[in-house]
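In the form predicted on its own, a lone chain appears below as structure tokens.
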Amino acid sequence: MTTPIHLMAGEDDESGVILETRTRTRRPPLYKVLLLNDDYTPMEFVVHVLERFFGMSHAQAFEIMLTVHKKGVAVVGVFSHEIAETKVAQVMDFARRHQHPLQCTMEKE
């Protein structure tokens, strides 16, 4: 956003000087959405969650699921705070409704 500021150079000088100041807008912080491994949630369910809530292809979802399984955690997306919060709530609600202990969290990037 640019706001012009008009300053007069002098009383006997009729030319004006226009200075522009620029306001820098900061991007909002981003948040990583993480899936955590557990010993009870079926791998197929995790793949389904990744496809449904994160728009992944079956192959992408399968790879991320294996990362969660092997490493204990994986980043499944990076979003604005509101979207990350919504994704976490959707995944947690969906897992509970299907009686799985799957954990989904978010952290600032």
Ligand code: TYC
Second form
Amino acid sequence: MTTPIHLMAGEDDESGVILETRTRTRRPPLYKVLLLNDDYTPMEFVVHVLERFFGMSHAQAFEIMLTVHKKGVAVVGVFSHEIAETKVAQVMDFARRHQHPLQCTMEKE
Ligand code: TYC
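Having seen the form predicted on its own, please provide the structure of the form predicted together with the ligand.
Expanding to the full complex; the earlier chain stays at the top.
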């Protein structure tokens, strides 16, 4: 017998037979938020961005800023798609308003 589509997993169709289906659950994908180096954005501005939008201490923020400065890019956080999108938008908007070319992007983990 086929599984009636209106029945949930384990629900009885009144025939007395429990028709079980297994529902697979998946964790939502996570996204890395990346900060990119450039030659013009002041170091102190980047430190401020990391404190303000990523909740880092001054020491943490300074360390990550230096990593980006030396290596060209660093992961500054890992979030759900919606939160990552919001972080990227906040950073890009803040940089634009201060006329700095700072770039922030996201990629699936
Ligand atoms: N390279 C910049 C400078 O020398 C500093 C900087 C660091 C810029 C990190 C962007 O994501 C960045 N002023």
